[in-house]
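We begin with a single chain expressed as structure tokens, specifically the form predicted on its own.
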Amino acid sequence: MRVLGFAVLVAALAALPFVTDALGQAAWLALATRILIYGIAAASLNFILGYGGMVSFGHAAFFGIGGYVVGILFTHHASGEPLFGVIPGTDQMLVTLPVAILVAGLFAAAIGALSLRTGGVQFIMITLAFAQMLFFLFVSLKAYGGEDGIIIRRTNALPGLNMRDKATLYWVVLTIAVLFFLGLRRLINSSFGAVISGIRQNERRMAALGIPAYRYKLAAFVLSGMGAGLAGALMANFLRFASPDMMHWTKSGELMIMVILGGVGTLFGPFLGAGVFLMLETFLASWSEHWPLALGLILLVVVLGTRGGIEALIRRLSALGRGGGQ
């Protein structure tokens, strides 16, 4: 039944461009694309936060790096000047996405190797400090727009597809999000995921069993950074823009809120949290300029009232419905 439900959900999401076109609500398609992209970023954070117990407050750094990889490669493609004199630019998505994932993973390896030697509040502050250092580094890079960011004039190309079409881009993002979700589910249910969960529950006991906890945590941190880099590269393609704001600490806070809102340590939770957060942000902002106050109050009620996030609330309501039907 779960497989059938997932298939129905994916089919419904795939049909969304036809629905928005029929209703004349093109903005809804753009909102859905943003939700899928932020869902990938939030799910990558949830992997180390919910399953590994690592509270990273600098996750937006990898999100921004993914976006800048797309922007920098496009800039050198447009100018015809190779990066560092040897690396040619490109506007091909089959190249930019893997490179963005790889570069984000390398940064995650460097940051994680140092940050994971600490724990608790120190880990939170070090990840935040690294993210802010990268933020100010990219603000100072005048060759790539400085604080104004990089304009990407065209969405990266995919062979045989018209990537200028918003519906086509949405389907590409949806396909990547589904593959990412299935890959993450496989990873969490693997022996590697079991070790990561075991480290979260009792790191000393796992070390006593001969498990190299540091190596496992670093591998999880790198995989999580790669997921955020993928989301950042997709966002740069969607917005056709990359700026230092993508790696600001407030963006890390937004990702954290999405995870907590949807449900920490759940598979669907981050996607649900991203959806609710972005829809609240969009609709409340259209009503009042004081929308952050209303958003904060709603988030407070949801987080305190659902006891485990939106996914936990849906599970309880489903259980009540089954109980009432018996």
Given for the second form:
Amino acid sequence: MRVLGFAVLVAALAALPFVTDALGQAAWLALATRILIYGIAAASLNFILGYGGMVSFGHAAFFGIGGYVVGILFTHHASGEPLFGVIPGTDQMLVTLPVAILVAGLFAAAIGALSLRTGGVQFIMITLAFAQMLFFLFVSLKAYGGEDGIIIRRTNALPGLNMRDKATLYWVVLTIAVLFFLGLRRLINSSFGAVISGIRQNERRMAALGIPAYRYKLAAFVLSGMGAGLAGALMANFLRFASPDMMHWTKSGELMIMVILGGVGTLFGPFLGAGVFLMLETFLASWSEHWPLALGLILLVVVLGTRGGIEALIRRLSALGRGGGQ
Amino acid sequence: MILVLEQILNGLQYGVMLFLLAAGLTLIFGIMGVINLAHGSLYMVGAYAGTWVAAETGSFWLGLPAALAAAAVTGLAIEAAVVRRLYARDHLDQVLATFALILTFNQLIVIGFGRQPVFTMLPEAFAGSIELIPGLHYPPYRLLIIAAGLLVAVGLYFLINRTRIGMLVRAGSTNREMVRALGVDIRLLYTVVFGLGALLAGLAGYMAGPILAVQVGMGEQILLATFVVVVIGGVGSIRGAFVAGIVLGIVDTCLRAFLPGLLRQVMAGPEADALGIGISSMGIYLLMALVLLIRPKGLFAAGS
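For comparison with the form predicted on its own, would you give the structure of this protein in the form predicted together with its partner chain?
Expanding to the full complex; the earlier chain stays at the top.
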């Protein structure tokens, strides 16, 4: 039943370009692409935040690193000069995405190894500190555009596909998102996921069971950073642009809002949260220039009024509906 | 030498501003356990309210009570409407709700005052510059800020160490449940502390007016530095906030002033400037990371 529901959802999402095409609403397709990409980033954050209880306020750093890997490799591809004199640039997505994931993972390993020595609010702040350091580092890197960022003239190539076509790019992103989601579900349901969840609930008890909490938390942090890096690389391909703004602290805040809005520690929640947040932002922005006011008030009502985000709200409503039917 | 002295004074001035904000933030966090991202909004509200009154009346000094009152009233309103509901929630809900408050306040200010920065006049008696020691000309207004900040620090010291409210605050930051169990009206204490924190933020905001541009988003710029101060000093410690604020203010100011010049000795001008600005912006975060790696709970953490 659940498998069927998932298949129907994926089929509906796959058909979306035909619908937007028929309606002549190209902007909706762009919005859907962004939602999928942010959904990947938010779900990555949720993996450590919701399941592992590690509140990272610097996850945009890995998102930005993913974007910069694509941007920097493209710059060197366009100029023909290898990076550091040895690494050739490339515009092949089959190369850039894995490299982005790997580099984001390396940064996550370094930042996580240091940050996980603290906990609680100190952890929130130290992850923020590292992200800010990277933000200012890229702002000062004049070779890669500094504050203005890198323009990527062409979306990365995939053999046999016309990546200039917006619908093709959307299908590529959708495919990656589906694979990512299936992988994430396996990860959460694995024994590794169970340990991570156990550490959140009671770290001391897990230690008493002989489980090295620090190592498991670090592994989860790295995986989460890799997911955010993947999303960043996709975003750089979609926008054909990478800039320090991708790793600004407000971006980390937005990712966290998507997670909280959708439902902390749920599988689908972050995707829902990303969807609701971006749609609210888009529609409110087209409605009034004072949209942040409305967005702020709506968020306030949601956080004060619902416990557990939209996912919990839907579940409660559907339980109510079932209860009424019986 | 003169230049170094001048920058240290500038750093001191920035440091006491950070302390004014960090004091409120650390009280609110240490006692109530609320992460208030909207603390910067109170700073902004104070700056705008004071500047507006000063412009309307033509008097800098009339702007001051207006800034304090506006920030305090806004703070009390936020506490009653939003923050009070967040005491029992986890940090995530607090982050989201106060982030939403930032969006709301920024847009309200845009609606009320527009997007252009507003400039505050200097009080006449403090315009110009005075010669502190031969060769060191310094704006007296900055000295006024330093004096005001130090005065507040002393006042807070007496409030916290010598009064009944202070005793409860100290007890509350160590063990909240125990204070509640002793039958203290903790809700009233929370409200008083929040109002006090807002008042200090408003003071900082108004005093910053003639030096920095009063503009939408000014709160967020200083908020992160303030959080760094709170964390370095140790959450809940006023003493820590004071020491960390001053140190951070001086380190940040001196890095910004001298690093590009030092780098220019070893590399080309524009690159040196860009890199120098970049590294000096990273400076306070680097400092925080170092402190937390050595003392994970900050320098003066309660109970350590």
